[in-house]
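Just the one chain here, laid out as structure tokens, in the form predicted on its own.
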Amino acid sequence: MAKQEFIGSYIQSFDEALGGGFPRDHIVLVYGAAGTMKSTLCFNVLYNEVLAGKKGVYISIEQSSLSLLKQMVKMGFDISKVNIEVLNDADDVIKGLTRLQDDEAKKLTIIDFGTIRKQLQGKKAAKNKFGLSGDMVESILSMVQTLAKKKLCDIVVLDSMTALYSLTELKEPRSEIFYLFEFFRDLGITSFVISEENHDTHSSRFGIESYLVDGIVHIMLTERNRKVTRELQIRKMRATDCNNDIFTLEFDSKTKKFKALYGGKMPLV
């Protein structure tokens, strides 16, 4: 049996809680309320893995690539250290992303799906190739598959499942979400899927995602003494001896790094 490989969380003191890091080739659901830094946390993993030599893909379904990059630069990420390729040209998508080659180190590809979708509305050439007229999930998977074949996708972030649900009709959610996740597994890539928290159930949108993914990280906003604290918990992580305690999640504005503090204890106030 092959030894389990891990990728770092790039959160200080959190790899120990994960039992070594995120298992490679896992599908990890990262969910929480608005403002919990879900996108930043996932971008942080992707960015640092690209710096370490992996090829990363960030799929932004609603937020534009420009807005995303501005947000990450503001958070302190030096994007000049990686080779960023933005896919937001519908014609390029229709041609099967033929211009993309695995000829650059530290390659991070951003799929600006919102912009592409707007451009492709009504284009017949796109309907057969990427299915944008009827099945957005198939369209996204076709692009990821193309990038994987070009060896440009070791790790993918899907931001977000909530946006995906709002833009497509899932007639059989369990089977269709299962198909989406199995597709990533078959490609042999590590996947992070972001989802907003359902306020009524305190779970992801349908809840069934929790049964289908390999790992779950929940980020919470907790009010204490008139202050709001971000908290982090590993709800599930297959193939690891993980720590399910609640950690305080902090982002150090000076070092531009995440920290997980006070595992299993109440934060100091």
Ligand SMILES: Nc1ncnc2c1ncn2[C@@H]1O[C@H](COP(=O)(O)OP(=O)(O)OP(=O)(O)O)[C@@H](O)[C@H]1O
The other form holds:
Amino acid sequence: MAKQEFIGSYIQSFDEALGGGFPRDHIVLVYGAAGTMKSTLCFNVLYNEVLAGKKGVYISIEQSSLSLLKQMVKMGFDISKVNIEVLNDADDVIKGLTRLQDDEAKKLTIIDFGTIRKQLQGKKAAKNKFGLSGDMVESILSMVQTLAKKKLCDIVVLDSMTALYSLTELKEPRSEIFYLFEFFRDLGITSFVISEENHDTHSSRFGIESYLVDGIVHIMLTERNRKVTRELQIRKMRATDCNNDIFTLEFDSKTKKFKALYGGKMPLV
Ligand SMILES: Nc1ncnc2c1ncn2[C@@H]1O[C@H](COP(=O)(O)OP(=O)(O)OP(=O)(O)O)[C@@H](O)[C@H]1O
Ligand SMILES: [Mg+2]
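We have the form predicted on its own; now please give the form predicted in complex with this ligand.
Now the complete complex, all chains and molecules, led by this one.
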């Protein structure tokens, strides 16, 4: 059997908990409440893997690329080290995709559906090859397929499933989401899908992604003695001997790196 390859978590001490890292080709659900750093955590993986030679695609359904990049610069990512390409022009998506050369180095492509949708608002006839005014899932599939053909897509972040659900009327969510995930799998893409936590059920919206994905990482905001910390838990990771305990998630503002603290360490005062 071929040796398992891993995608790093780029969270200090967390790869050990994962049993080596995120297995390549896995579909990993990252879910948590608002502001728990879901996007930053996934961008962190993508950015560092791109620096290490992989090709990354960040699909933002709601948040504009400008707002996303502002957050990442604030967190200390040196985005000049990677070759970022933003696709955010509704009239130019196809051209934008065509313009991208095959196998460009250190490429991180951001598909900014937030901005594209804003441009299309009120434009009824704007439907094009990518069905941008129509079926969101189909648009995503076409774009990812084109990028994969150009060898520009080893890892995908889909931010977020929650936004996707709110924009698309999924008649049969389970089979449509299954289809989307299988498509990623068939292309050999490692994917991170973000989902907002449902306050009532403490799971993601339909709860079905949990069964369809290979791995689940939960980020929580936990209050103890009026101190609030972020905590991280691997709830599932197929084919790995992972540690399901809860870690404290910290961001070291000096080194600009995430770390996972283990062993019931109290929050820093
Ligand atoms: N150094 C920092 N710079 C910027 N934001 C920081 C920093 N440290 C912590 N944060 C927090 O990061 C959070 C935003 O991160 P991010 O956008 O990744 O979260 P999210 O879970 O994706 O949010 P949303 O639910 O809005 O999508 C904010 O709550 C912000 O306070
Ligand atoms: Mg986010």
